[in-house]
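Form predicted alone, single chain, as structure tokens, below.
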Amino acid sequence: MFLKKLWWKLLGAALILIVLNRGLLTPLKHGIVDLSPTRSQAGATAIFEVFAYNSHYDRDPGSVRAYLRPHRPASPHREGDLLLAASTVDVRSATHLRLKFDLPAFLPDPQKLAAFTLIVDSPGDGPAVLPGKLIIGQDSIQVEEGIRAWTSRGSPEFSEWRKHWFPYRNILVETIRNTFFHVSLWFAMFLLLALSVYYSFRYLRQPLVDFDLRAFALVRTAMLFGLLGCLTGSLWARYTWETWWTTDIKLNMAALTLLIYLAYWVLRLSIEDPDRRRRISAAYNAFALATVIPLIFVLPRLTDSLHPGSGGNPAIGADDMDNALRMIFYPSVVGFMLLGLWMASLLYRVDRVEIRLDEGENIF
């Protein structure tokens, strides 16, 4: 009996545990940090410094390739066949590579000025890529031609990735282990402010104490883990927006859904009856959810935002994450899911004991 009520507390704990071990130890995939220069001239030999992140190109240094690739092709059906291989290849370091292009003197765009994709391959780390880093400009425009100088011949193999490390994504680098906590603890937040108004409203229907003590305990614990939340993106914006908070939409937001919560907070502490208290709470409670969520997910999406998930910008998806990072993902959002119901649980007991000593007789 014992084991069947605390089951789901070994869990959340486990996969707390989970999420840091992995989350935190599991390297980053090669990915390439800077290209140098990053304007050339069609019909020019261009020599360009390379400088990756979490590579070993010195273990293997002859099977090193390099390529480059239109960033929007005129013919986009003609996009994996649009490569042109570096002629040489120097690897002057592990991380440091010094690459030569023949370019030719047309390109396959039909603008003076295009934007260039580079890859570089390691048998040892994999591909990486840079993508439109690489300006390149033409004097004159012949389309047909510059396909055809740029269309390889032969598709090339790329070194297959075998390893579930975490992807190297530009800007964010080590930062992207902050997924597993800044937005899993968003994700238990809203969880645990959903079951509060679930007692609320059982709580206006039936008005027992054991409900509102249910209702205020989540909420505490929700208002904990947006706190924490706010803490850990404010953090992630230092590191990836240069400041630590912005005028960003989804960032005032959350702020304001902190406000709204901490107003209920003082409510329930400036009302002296305790009937009248913990019916307008539960009232307000209800009130506050209703409001946060078009504030969270409706507003930021009908303007543009740096934050993922708003503006047209996609959160969680193919370009966010990949399978390695959802291993680690969902397991977190489970996890802070179930210690939020944890910590709500003890607060709980905690608020009843107090009312049990207070009122002197079993009011439940």
Contents of the next structure:
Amino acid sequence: MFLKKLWWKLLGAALILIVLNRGLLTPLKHGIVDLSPTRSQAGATAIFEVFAYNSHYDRDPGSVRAYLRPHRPASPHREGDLLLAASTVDVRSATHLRLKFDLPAFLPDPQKLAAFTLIVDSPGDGPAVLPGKLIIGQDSIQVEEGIRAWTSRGSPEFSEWRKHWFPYRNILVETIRNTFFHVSLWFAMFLLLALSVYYSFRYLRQPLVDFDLRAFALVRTAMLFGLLGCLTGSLWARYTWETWWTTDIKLNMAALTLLIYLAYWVLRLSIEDPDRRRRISAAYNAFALATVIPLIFVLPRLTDSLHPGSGGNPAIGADDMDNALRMIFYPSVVGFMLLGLWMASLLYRVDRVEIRLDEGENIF
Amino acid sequence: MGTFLLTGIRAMTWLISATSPHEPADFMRQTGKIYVVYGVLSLIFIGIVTFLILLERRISKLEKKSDHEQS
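Let's compare: the form predicted alone is above, so bring in the form predicted in complex with the partner chain.
Once more the chain from above appears, this time first in line as the rest of the complex follows.
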């Protein structure tokens, strides 16, 4: 029997161990935390203090390079060409740079104010980008002159990306690793709920107590995962969105989901007659999932949400996840799903033995 | 005593203000907020242990019942 086989439980445990190992020990790429000042004037000699995270600039101070690039290029095909190298790069410490730029008199932009992106490249750490933080102003506008002054002489060579390292994101920083735990819990919860609806349908077609027990065990495990998903998300939000709970649509819909399944549990407890209880709760379970899918998958995509993927597909779309994260995220989803199935199978087996002892006969 | 406490508080605020603006004073925000990941993992572990405790209580009940039926 599949439930009592050991291999898939060990597989789940091994996957979670690999995820813990790789997910916690893989370093982040270096990133630019802050730049000051963030305003400057065309034609000036500008000095910027740059603070970075996870960088090792002092290892090879001579080969650290810094560049400015228009955040929105004047014309799209010129994007690669427009680049201004720092005239001096002063490495103050492993994470602190002092940059000097001789800004040309005109900007390659038809506006008085234009946003610029800072790129810092260091051979040991790879390139890092701070997009659009720096605003440079100009008094008179001469776009062609600006483009000529900003066109780089010879294309600069960037050092290689650390492909398997996790991306640096301001605000998130190391908490990007929570993707493997918080998000996987929700994915696993949905698999468990879908499976429980499958057993509920089988019960409705063929009223065997066994199917009902399986569905109920799966729902309870899914509720534990959902509760943990809420708690871990709340902790994560406290240190990134600066609040335990927001009115973000996905949060409230997730809480509603838990309430819907709490109602399922209460419904089961409130019906005395076992046959009626099993039939009604099987039907309720099917409707519950049919309600939850639009709540969690459809509504947050239609409105604005703090979660990734409002108006798109999170976790699968290219914007929200990079390949280094994906390599750990997918094994983690499978690992948590197998762990959930294992926990549900234990609950189901205890329920089965309990009923057998209560009724004093084999009803299966 | 009061002046002692005041000096202490002054020393504390001086220490906090003396740290770099890019190294937050809050414990959970140190080292790139890695302790938030630690907190999330602890919560999941607590959840699994709670599950085990509840399961064990039910198994104990079953054991008692089956012992009773055997005798």
